[in-house]
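Just one chain is shown here, as structure tokens, and it is the form predicted on its own.
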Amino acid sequence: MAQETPGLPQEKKEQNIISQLLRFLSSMQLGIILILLLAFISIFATLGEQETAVQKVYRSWWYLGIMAFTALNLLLCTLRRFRPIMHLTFQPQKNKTASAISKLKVKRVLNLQAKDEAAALAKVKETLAQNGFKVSQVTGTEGSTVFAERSAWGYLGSLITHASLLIILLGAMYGALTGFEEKNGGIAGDNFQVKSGGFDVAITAVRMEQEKDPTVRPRVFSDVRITKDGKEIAKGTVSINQPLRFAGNTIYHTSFRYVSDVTITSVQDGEKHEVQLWDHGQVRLDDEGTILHLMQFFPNFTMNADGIPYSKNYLPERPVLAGLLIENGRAVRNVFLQLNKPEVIKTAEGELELLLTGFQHAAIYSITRNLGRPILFSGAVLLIIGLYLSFFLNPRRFWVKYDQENAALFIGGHSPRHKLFLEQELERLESEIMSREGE
């Protein structure tokens, strides 16, 4: 008498739970929900500041967790569909009985006058081959079957698309985990350290090129030299749409600023201080709370009828540095420093003479590292291929069987999409085959 195995039902139950879990994790419905969730979060994140979006969303643990869960779904979905799709693409069932062909949704029965099977099938193969089909003939227990297929690579479209999305997600995750983004800049002669990258950037030159229309924002070019541990690792020119890339890092030129050279002279004792002032910066004029807050630099200063300052264009014909004088936390008056025209400001410690002696152009950079970029590029290329195979290739197959007794051809076709197109194509093939019968 056979012994009972009490553990078997429990094992089956556990296997069913695991099977259901894997089926859920690999379901296309779950994948669509996760991708839509990522899309909505990304749209919401782009409505805010870029730096905030990068730090608080794209590199957050919960966003990366959703990406990882989506990647797992795509991986399981791809693995689940891999063998069936590969078998469908490269190992199709070439032999079908007349009964099986008659059960296809798209089929025809062609009644022939001649009763020569070899001649009939030869004309069918010739017709299919001339229409771009790959034709073969197989013999089974119920006679010969002509098998024809076209654009079979289209069956791989969904599989390649799933794989490409998986690669893109993995590339994005890898880039987020290993990458960084910093902002910095300066004038010619400045240098700064990129701590996240472990290298230094020296700005050797900054130059501006005016457009033919001076009201159009000019282009600013800057020459930079990259060093690490005292050794030069890269150098080049950076401008808008012309970044410098090296060792997975990228230096983008995001904007330019004006840096004003101002001399501050004490009227009482003649003591001078030379300072470089940036837009939106500030300079303390005494120890009693008198501050000059810099608002904006105007290369070609003027005012409108309402007394609002603006720049006619980008030509440096009338440079003015506009600021706001603040005393003890209260705005007192506007200050406009014109080139080589001194402005006297009274402070608690005496009078100060401010003189704008010149200005320079400063380049502002965004320094990023995204080691996942090659992976993202590969995934994008693969995605294009997958979408092309899915939407622009129409895989279809035809089976043809000759009925000796009734002198008839059973023709049936199958395509995963475009059924109407398949019916029209079969109708055209039927017309060509019948026209060849009299030859």
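Residue numbers count along the first chain shown, from 1. These figures come from a predicted structure and were not determined experimentally. In this text, rigid core is short for the largest set of C-alphas that superpose within 1.5 Å between two forms. What changes on going to the form predicted together with protoporphyrin IX containing FE:
- The rigid-core alignment places the CA of N394 less than 2 Å apart between the two forms.
- Superposition on the rigid core between the two forms places the CA atom of T70 2 Å or more away from its counterpart.
- Once both forms are fitted on their core, a CA shift of 2 Å or more is seen for V332 between the two forms.
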The other form holds:
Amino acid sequence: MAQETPGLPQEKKEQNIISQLLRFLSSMQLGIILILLLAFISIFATLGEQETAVQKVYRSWWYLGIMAFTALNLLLCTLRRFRPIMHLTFQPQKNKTASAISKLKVKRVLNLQAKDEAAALAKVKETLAQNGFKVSQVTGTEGSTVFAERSAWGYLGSLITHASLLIILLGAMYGALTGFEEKNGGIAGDNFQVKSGGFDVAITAVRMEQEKDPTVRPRVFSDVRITKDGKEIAKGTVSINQPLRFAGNTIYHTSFRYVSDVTITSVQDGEKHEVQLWDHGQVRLDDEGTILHLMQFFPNFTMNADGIPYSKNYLPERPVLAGLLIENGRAVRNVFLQLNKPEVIKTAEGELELLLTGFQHAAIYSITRNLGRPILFSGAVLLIIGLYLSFFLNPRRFWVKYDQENAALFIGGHSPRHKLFLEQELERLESEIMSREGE
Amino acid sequence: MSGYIPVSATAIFWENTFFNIASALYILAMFFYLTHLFGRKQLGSFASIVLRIAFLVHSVFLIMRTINLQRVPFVGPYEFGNMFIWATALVYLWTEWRLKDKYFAVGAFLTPLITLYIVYLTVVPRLIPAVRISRLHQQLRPVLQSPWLKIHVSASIFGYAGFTLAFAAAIMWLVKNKAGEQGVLAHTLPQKNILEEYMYRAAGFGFLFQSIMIITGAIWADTSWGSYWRWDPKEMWSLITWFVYAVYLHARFTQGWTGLRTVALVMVGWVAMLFTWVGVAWLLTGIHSFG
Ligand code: HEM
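Having seen the form predicted on its own, the form predicted together with protoporphyrin IX containing FE:
So here's everything in the complex, that chain up top.
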């Protein structure tokens, strides 16, 4: 009675609840629901703006929460199935009774003429071996069983696939928690500090390589030197698709800009200022609100019929820096600075001569740290192996037993995936065995 | 500013001619496969021969385009569409060869899908001006000049080919279901369980390549954009497609789902795949919108 053993039934019930809960949490049904949920939410998220979707959905606690829950489900499922799958793959039950064989879904009974177990099993073994099976024979209480298997590694497919997904998620999480991303850049000679990374970047050279077709955006290469506390820790060349990697950090070339060298000379007193101007930057020309707003640098300047300036291609044949002169907050006129052609502008403090003396290329970088990369990469390789094992191997097994009384062979097969194929194979094996029997 | 590769008018003429002949032959193959399906059994192997010739001519077209471009034709809707049609024909012909002549009926469902893809490349842009399928010979932008492009695109055309094949089998299943056990179709169409097996194998094949596509895409993005996952619509839709097929494979393998439910999942997966290919480019925006 329950009262006589207080505590025990209660404990048992708890265990039951816990194991039921674990069973639910590790179930495939829950997995399917979670994956479908992720799919539906993602569909809705892609219909809006990407930026909004990233902020409001993909990075939200609940989306990441569903993902974490899916990962937990997968982890529990993988743990629960680990031993059974290993057992199934590496320690298959080789011995089966005739009645167990006849309970398999794919099976045959072959009636033989001669009553000779050894000869019959030898023929079976020969046939199976010739069909690429690994064949063995075991003897149990009910006599010998021939056991044959092919592509047994295929049983591991789902396990490896699931483990690889967990590794990928782990790598992504680790990378996100330990990583950073900063944007920066500059021209040759510039230095900047990467605060989150605790290192400094010096750009020692920037050069542009035109494509064969000058209308195609050229490639820009930049040489960088990385120092930490004054000591060099890495150096190399960065260009598109060729980032520089060191100690889990990466410097990517994301784009390039033109930087114009402009000399501003006061016509009155000859006082000179040399400035480097980036597109969309501004220079104050006096204290009364006269501003030169830089629009864009054109390497090969021209205008279309509507008077809209554009660059014919990337060849530096007619460099022009286009800007707007702004007085008291109002745009008053366009300024086009051609290379080495001075332009005089009236300001409250007298006339200024603007001269475009040259231009340079600035490299723009994205600097990131991702320590999860090796984990992600191993996960990715494992995923492909796991899926290959799942879908390109067709693991299958046959058990064969000789029935002395009726001079019959009991053959049964099992395959986790392709029952139809197994049936066809058994049909083929049968005819091969029978034709050997006639020999 | 975007650069085009100068190609002589003759070269363009021959390239287009081979495309047109290949398209016509694919459509002709469809006609013979359908005739086979509706009872003219002897036309099955003839349809297969026409399809093989179509595939060869299409291969010649791709080689010509490769020569004209001086690179593999892997970029933009026109080139990708052609590669994808080519891969679909290849995978189907391979299964036909593997299964011998038992399943010519599948061809009657696959070739209409190939025709549909050809229509997308040729007729749809004329009807819907917003859909621009340019045949110009474009230079590769530096960001696309990467060996990962080749691996990424090769994987994706085979992924899409597998899903197309699975979809063809799904439609066959529906037709078989409707046709029942009487009439011409009852004899020419394989059994439902055979179709389900075919569908499962094709989906598994597609799933492996779709996974390789996502992984190589991520690796490539990591070397060029600075992060392996940007949540852009094309990425998300390939993930959604992948989720749908994952659900299908699990439902079939572990829950023992069969019949209409699995057929429906495969069809939803194909729609998601098509949207990843076509819908994202014209309806949604993102860094991938170059196709
Ligand atoms: C989210 C939770 C998931 C759970 C609980 C789960 C569970 C399972 C289970 C129980 C099996 C049968 C395995 C066996 O007995 O050998 C299986 C098979 C498989 N799973 Fe999952 N799975 C999940 C997610 C995924 C995902 C996202 C993928 C995507 C790659 C995946 C790929 C596979 C593959 C390839 C198989 C073999 C299927 C087949 O042979 O048809 N699983 N899964």
